[in-house]
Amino acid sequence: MAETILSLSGIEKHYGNIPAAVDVTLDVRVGELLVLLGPSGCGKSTLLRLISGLETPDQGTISSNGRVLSDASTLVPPEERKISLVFQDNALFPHMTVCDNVAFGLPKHKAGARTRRVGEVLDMVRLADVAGRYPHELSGGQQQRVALARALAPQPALVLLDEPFSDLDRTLRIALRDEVREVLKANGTSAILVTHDQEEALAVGDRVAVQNAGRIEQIGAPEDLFKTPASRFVAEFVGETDFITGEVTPTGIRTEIGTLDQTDGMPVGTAVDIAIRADDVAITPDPNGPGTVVSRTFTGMQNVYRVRLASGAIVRSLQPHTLVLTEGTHVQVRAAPGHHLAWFPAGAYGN
């Protein structure tokens, strides 16, 4: 297993009665890109500020490379932690050129060494040709790459990125997130990225930690979180999940859209809620079908249908763009996952 660059143990932080970090324990490995994923207000940015030293934990220990940064008796100031922070708004100095913005993070370097290092990191982020420009002369994506270059310049042990792509349009956001991952990986830089965008988290992270009300609900590889969510919250937040009720029978879990070939060792008669996604649901037009099309969302290559079942439950179904059904069309609905589906005790919304 890779060496650990950062360790958090039992971190707590509250603002009055509002929990921002609750018993947070996690490790970041050398060269790893860990993503903190969760809804607004769940404590993601607070955790970055605690790691960087901009906030002080109420209790718990933060250490890097075996050195304690924060505990009951220790508080290393931000400038001595060898940790760089990239803000959402990039925080560039408008009166400084690109070159000077990057050099700002190297106050202790001699002039020659500083010039060489600035050139190196601008080459990394492919901005050497705009070194003499000012921030207002750059695109949003270029500004964010300057901010990344400035963070990388002092060769930190860890880079923290707080929703760095959220102000960019979708096309640029996707392109830039891929570029940033490529730069971090090429340099073997350890990083933590905060986002509320689950697609971004799954695409970028080596591992993803899902945070809810200050707690880390699950941490693991993106595929593991998607396929085997540890809680109902994770299932709902990762992958745009619907739920249908089911009952365990001797041959599988019976639902109103078919019997799933799994029992997972549960006693017969157990009531469960099945996590099911749009690509797990097949529909076919049928005037006698029990399902009714509620709406269609055209995404280009595909249509996403919302279908009301006989019970009143709503499920989504992913279909090719060639299948066009109008609102009110009756359909047959069938569970067709081709893989194991996660389940939770019926009505256990908090788990």
Given for the second form:
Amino acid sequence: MAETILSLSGIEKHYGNIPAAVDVTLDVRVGELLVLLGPSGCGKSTLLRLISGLETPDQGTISSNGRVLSDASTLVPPEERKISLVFQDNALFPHMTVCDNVAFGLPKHKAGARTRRVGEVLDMVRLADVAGRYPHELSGGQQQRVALARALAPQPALVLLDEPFSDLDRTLRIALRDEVREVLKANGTSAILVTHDQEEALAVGDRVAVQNAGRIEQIGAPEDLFKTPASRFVAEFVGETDFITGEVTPTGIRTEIGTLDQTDGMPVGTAVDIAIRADDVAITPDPNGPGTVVSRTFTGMQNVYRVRLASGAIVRSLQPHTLVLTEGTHVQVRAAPGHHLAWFPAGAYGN
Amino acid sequence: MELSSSLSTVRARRATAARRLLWSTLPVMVAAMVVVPMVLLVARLLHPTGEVWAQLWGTILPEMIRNTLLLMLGVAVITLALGSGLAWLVTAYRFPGSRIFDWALILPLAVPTYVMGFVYMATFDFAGPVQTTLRAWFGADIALPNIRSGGGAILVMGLTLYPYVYFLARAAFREQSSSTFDAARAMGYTRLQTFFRLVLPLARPSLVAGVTLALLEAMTDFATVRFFNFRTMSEGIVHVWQGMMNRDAAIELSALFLFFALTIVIVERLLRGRARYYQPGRRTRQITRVTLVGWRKWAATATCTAIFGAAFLLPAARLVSWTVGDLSNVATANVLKTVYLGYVVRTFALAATAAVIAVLIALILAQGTRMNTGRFGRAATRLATMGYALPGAVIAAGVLITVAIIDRTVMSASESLFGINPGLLLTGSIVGLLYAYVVRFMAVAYNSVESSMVKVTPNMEEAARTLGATPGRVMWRVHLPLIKVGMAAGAALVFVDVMKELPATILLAPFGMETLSMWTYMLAAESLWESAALPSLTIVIVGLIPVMLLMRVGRMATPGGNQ
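What would the structure be for the form predicted in complex with its partner chain, given that what you showed me was the form predicted alone?
Below is the whole assembly, all chains and molecules, this chain first.
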């Protein structure tokens, strides 16, 4: 197991009746990019503020490199934590040039060393040529890269990024997130990135922690989250999942779109809800088929169909762009996952 | 010490808690500074001096109340008519000079009512040049209505105070979109009908706000109405305080006046309703300007010229000619020069001190309200800035009794502890006067500082903290550079307001601390118009600074407004 740079244990934070952090325990490994994923209001930004020292936890311990930052008797102020923060709105100082913004975190450096360090980090984010400009003279993407450079300049133990790409348009967002990942990796900097965008989380995270109503529901590699979601919430939030009902039979789990080749040791007759995604569902046009095409979303290389089953349940099906079916077309629907599917006790919403 | 031996981290936690407590207490303390004098004032009403009231009621009180109400009514009607009418003229029509009048019509704001008052007195009185000339032309029978009357006072105040309504109405008309206007026109309304049915009602919150500002100014004035022999409550308080030397009666009168002022503010809130002054963010097309032709265009130009001439050109020209005349006379010039310099230095020092104190307290208030955004903090801020609605004489009375209580407390404490009687430390000192200025003009300083503070987002503060900056360094490197313009603007506004202030100054200024405004008033009260011109001119010229600031703000709010 790799060395940890930050560890939280039993962190609690409540605002009145609203839980922002419930028994949060997690470690960040040296050099790792951990993504904190969750819907808005789940407490993920609060967690960053607790780690950076801008908020005080009700309970629990935060420590970094073996040094306690916050517990019942200790509270290290934010300026002494060596943890820097990048905001969604970049929070650059509008009265300082790019260069001065980046140098802000280096007051104790000698002039020469400071200039050198500012040059280094600006090179890293490929902005050396705009060092003399003011923030309002830069594009949104450039501003966010300056914010990252400013956060990296004091060589912090950890960088926290709070939805850093949300204010940008889609193309820029994708380009910038790859670049940020590269910079962090090249620098060997450990980081926590907060996002509500599951695609972004899966794309950039070494590991992803899914948070819901203050609680961390699952931490794992992106693939693990996708393949074996620990809760119905994780299944729904990661990877656009539909649910269909099934019943365990001696040969597998029987559903209205075919029997799955898995029983997972459950007694015959158990009712379950199965998490199934668009790439697990096959459809073929058939005038007598039980499914009806509800809608088609053309995404370029593929068509995603929403199909209503005889029971009224709706599943999505991923099809090549060459298969074009109009709404109302009757289809045969078959579950064809080719791998194990996650399931949850029928009807029990939540875990 | 115990602290130094404990962990630094424990200290940090305590420091955070202490800082939070400090910032939540400071706005409340500032609010208390404003509220306590007013509460003490009202408390006086609970134990009224029977004979004083009987005497006041039997003599001047009914007249004072009637005149004050008449003044309010007259000023409201004139400022509303002039302000909204002129604003509509320059917003909706194009005529010769319309672009110049657009900003020039704000200039009368730089002329204090009492300066305007004595200029009009000198010009239109029986012995003045206008009546003298008329008599020379048409014989001795010709007579104008007596300027020395309530009507004269109302006219003068209307002419100097209409820019409040004009400025806000102009901004409100400009941000109304042309589509609602055009929709009404398409439904068959004429431009004039649309103005009364649609444009005016939409601008109501701004109009009400403008009239309220004008009324508060008219209410605080005592000098103009005194020139015109029109006794209002403000004049009455100064009269009872200084003329009759009856401070207790003046204080009780002030308490009554306080309710008067508060009524106006409450009525304003009710009339404004839930609407706001501005609806920012909507950058819609403005109402299309129509080019006037024929007699209409000259009528428009003539109207604007007449108002601008009466409200600004006439007083400015008379002040300049008097000053030049007085300075070219060797005998008076030398006296004037030496005395004048003393007044300027004193006034500027006083105004600068008050401005710095007001801005520093405003800074504390703004930062405090930012850090605790609760209902309590907002209420504290509102109370702390309510001084703008209180007449100067009322504030002076409140400050006087507050300072007296502090003095008595210090005196008895000092005597029982040290056996020394230090005498009255604050009463009659410069402290009381500065206190009154800060209370009266806190809103001016606060609004400037607060609006510039918006530029510092909470995220910026936090980003700075996580980059290793202590709260002090954040204040120094991030806050101050961003808000210094707002602080300077606030200080300039307070400076000018203090320089123009008269009632509180005349009641509280210690002997030897007379200001330019007092000097102007005293000379004018003796009908020494020529001598009063130089200090008046100084006040008007410095007073142009905030008017310029206003015009810049007005222009920024309406890009392309001067097409």
